[in-house]
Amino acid sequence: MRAVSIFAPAKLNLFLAITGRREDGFHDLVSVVARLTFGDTLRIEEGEPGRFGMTCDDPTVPCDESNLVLKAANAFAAAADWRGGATFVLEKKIPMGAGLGGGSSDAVAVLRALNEGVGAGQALAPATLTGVAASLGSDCPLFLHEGPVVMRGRGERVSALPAGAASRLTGRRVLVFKPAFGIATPWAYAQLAAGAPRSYLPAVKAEARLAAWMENPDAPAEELLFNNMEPPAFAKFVALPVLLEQLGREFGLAPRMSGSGSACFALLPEGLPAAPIITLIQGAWGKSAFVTEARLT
């Protein structure tokens, strides 16, 4: 195959609404989900038949089989009975332990990659597609496609935003930023866990709530915004909603936690200066603080 580089969009969770935990161990979620202008960008050069290898510019980053960009190249040589190799050079800017997606985007970029690269004698379908990023993490099928989504079951089950839902998201303007500290996901679903019932939102009324936003034309990106992993994290890491509190104040705007954290975002105003917030943001967090401006497609 021929080397290629493909761009890994971070995500933010503009509705997330985990509604109650399976038999399997997983939880059920009800999330509106976009993709943003901002993410890593993952090089695929041709290596030797049968092995992968990769490297990153972030020494941070493990490059061995416990990355998500491994493990997905591995999948798919599985599943397309592909013998093939390859290399990866991963470019990372999405932060670690920030609930932006980021090893799940790098894992579906190579996926994509890789069906686009065998030729369509051993391409996957994108049925057969979908299972694998399944199978990688319950982040990554909403990878496989355009546009803001709906994310329900543990996160296979992905749809698109009806189109007039879409148009007020498609576009907006975010300030995406992040503490120098993350939050692990298996911890942040453990104290959903523990505070059941009381810390899910059930499914009937997550549905009820999005419905509406989506059945009403006039209700602004801001009225959607929900996230109820954010009592736990907010009950130990205070920084979080101290911050939060601070923009609402002092800018009017509704600042959320994405995902299990610990990055967070605001919808800005056209014409609003961003430099302003974001001097408020490392004054409060230190200059360590991880802080950017994209859009949401």
Contents of the next structure:
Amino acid sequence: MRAVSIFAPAKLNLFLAITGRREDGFHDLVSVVARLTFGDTLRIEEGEPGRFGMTCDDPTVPCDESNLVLKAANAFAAAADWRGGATFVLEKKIPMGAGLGGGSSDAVAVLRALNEGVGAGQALAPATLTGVAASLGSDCPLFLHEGPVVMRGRGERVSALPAGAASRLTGRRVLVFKPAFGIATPWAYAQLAAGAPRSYLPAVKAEARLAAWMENPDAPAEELLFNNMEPPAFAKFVALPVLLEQLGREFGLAPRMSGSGSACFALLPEGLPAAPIITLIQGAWGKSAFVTEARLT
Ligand code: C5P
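What does the same protein look like in the form predicted together with ligand C5P, given that the last one was the form predicted alone?
What follows is the whole complex; the chain from before opens it.
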């Protein structure tokens, strides 16, 4: 296998409706997800047969078997009956506990690279690869796709957003920002379950809302934005709604939280300088707040 470097993009949930709890303990959702021009880089080098190892430039990232990168490599080897080995060198840019899909994207970068690297004879069929991705995490399958997608089920049913709707998202300028603290996804889902049934948006309503946006060619990306994981997160982490409201008042933005948080984002009009917005964010959340400008892909 040749050494390769692969880009592992972050994602944003532009529309996220958690519709209810399933028998298996997971939640059903309807979500529109776009990937970003911002993300991690993963270099994959050939390793000793049957052995996987990883290093990361961020010392806070665990490089043991708990990392999804190594879980993905092991899951791929088992599914493809592949006996090779690899070393993964992760350049980490996407913050953790952010709802930006960093770990999931890294894992899928591994799956994509190995699936190409093993050659046609041993490569997994797309449906099998999707199954392996889904077994690693609910947010993994979406990263096997290009362009904005609609995600359903617990995240394993992914389809491309129709071209007309996708064109209203792709290329949009976005500011992504996260406070120093993260939010654990299981905690966020548990809060929704505790507030059931009020906390869920019934699937019929979620689909109707999404269809109305998709079918109206004049509806801008701003009208799609929705996330019913916000109320419990905002109730506990008041710094989030306080800043989002301020950004609305001072810059006319309509910022939202991504996924289960704690990262938030705002679509930026072209030509609006980002510097004063970043100054406001860092004034409110401190210099340790993460801020980056990117575009939807
Ligand atoms: O699939 P993933 O490992 O990302 O899920 C982490 C946790 O988030 C799950 O254990 C579950 O508590 C919750 N979750 C959920 N429904 C989803 C995705 C995640 O309840 N669709």
